[in-house]
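Heads up, the chain below is alone and in the form predicted on its own; it's given as structure tokens.
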Amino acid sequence: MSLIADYLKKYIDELQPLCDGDIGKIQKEAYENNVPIISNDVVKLLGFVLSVVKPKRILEIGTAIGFSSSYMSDYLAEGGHITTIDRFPVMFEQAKENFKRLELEDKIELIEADAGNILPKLEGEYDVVFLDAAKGQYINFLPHIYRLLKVGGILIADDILQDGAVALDISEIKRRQRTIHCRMNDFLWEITHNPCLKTTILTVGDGVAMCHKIKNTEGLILNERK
């Protein structure tokens, strides 16, 4: 299911080329084999944003096969670095191979761990946080992201609209998916109402949230939700 009309999605997909070189080969192979990486329109969005921000430090939560962090590494400022986290051994090994294939081992630190366990241990500030992990955990990761994202930094969260299901009443959601549905709605309410963020929701891919941190926050404001 697409968030936009199929004919328009097809037009945009055909209009925007895949990446060049070895990273383009990884992208093409992933799409052909239904490997879960970001869609090409999200790739283009990331490239646009990062070319403006020129980040020194990026934190990625959800490495998968390492495509998105490899792509983002092209937009790092001189001496920049990416930290990326994934808890699945199969993905971890594929990402490690891809970083070696692309000669990015000096630019990207790959951490094999549950993000919920490792995020509290991270220090320093990041210019960009790219969130593309378990959707039911976005709201739980958010307090740590608030702490780690510098003022002026950008949070980019992928796959937030769940093929449009996020807008449905919970009674229309299958029981086994209701926890994720509620948590994603909490996440979206939080990032659109927290006064420390300027947020926009885009119908690119399966939905992308972009949040600009304009001042420091002490944490979630969900208790203020009406």
Ligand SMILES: C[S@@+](CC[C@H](N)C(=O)[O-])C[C@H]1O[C@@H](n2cnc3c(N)ncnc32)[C@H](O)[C@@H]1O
The other form holds:
Amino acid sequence: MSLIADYLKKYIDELQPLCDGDIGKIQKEAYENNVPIISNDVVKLLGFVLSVVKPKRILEIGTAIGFSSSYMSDYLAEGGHITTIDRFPVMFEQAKENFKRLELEDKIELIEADAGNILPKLEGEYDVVFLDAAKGQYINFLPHIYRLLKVGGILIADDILQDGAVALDISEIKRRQRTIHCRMNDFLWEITHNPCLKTTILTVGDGVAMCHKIKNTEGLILNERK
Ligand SMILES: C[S@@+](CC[C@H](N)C(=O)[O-])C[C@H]1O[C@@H](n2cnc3c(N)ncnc32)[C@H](O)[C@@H]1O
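Instead of the form predicted on its own shown above, give the structure for the form predicted together with the named molecule, please.
After this comes the whole thing, all chains and molecules, with the earlier chain placed first.
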């Protein structure tokens, strides 16, 4: 399902070609085999943002087969570096092969772990954080992202609108999906109300949030919502 009318999605998709070369082959194969990589309109959005930002350090949470990290590596500043995290061996083993095939092993560090365990241990400052992992965990990862993102840095979070279900009343959500629904609503409230962020919510792909960290955060302000 798309967040915009089908005819418009088709039009935009036809305007924006897939990637070229080996990375394009990885992208095409992933779409054909339903591997959960970012949609092509999100690829274009990332390319646009990163070509403006020219980041030195990127943190990605959710590697899958390494498509988005490989794509983003093209936009790194001289000597730049990506750290990407995934917990699922079926995915990260393919990512390792892809990084080797694309000769990106020097630029991309893969951490094979649950982000919930590894984020508290990470140090340093990142120019960009790309959040594309389990949607129910976004709110839990956010305090660590606040700490790791430099002032002036950008958080980009993918798949935030859940085919539009995020906007429905809880009574309309299947019981087993209610926890994720509440957590995503908490995440969206937090990033749109925290005064340390300038945030925009876009209906690109399945929804993308972009947050510019404009000053140091004390932590979540979510308790102010209750
Ligand atoms: C949508 S895919 C990422 C796609 C990738 N960013 C791309 O576009 O090429 C989400 C990935 O996040 C990983 N993931 C989900 N929850 C995670 C967690 N708590 N820690 C680490 N990885 C996680 C999954 O194993 C999966 O490979």
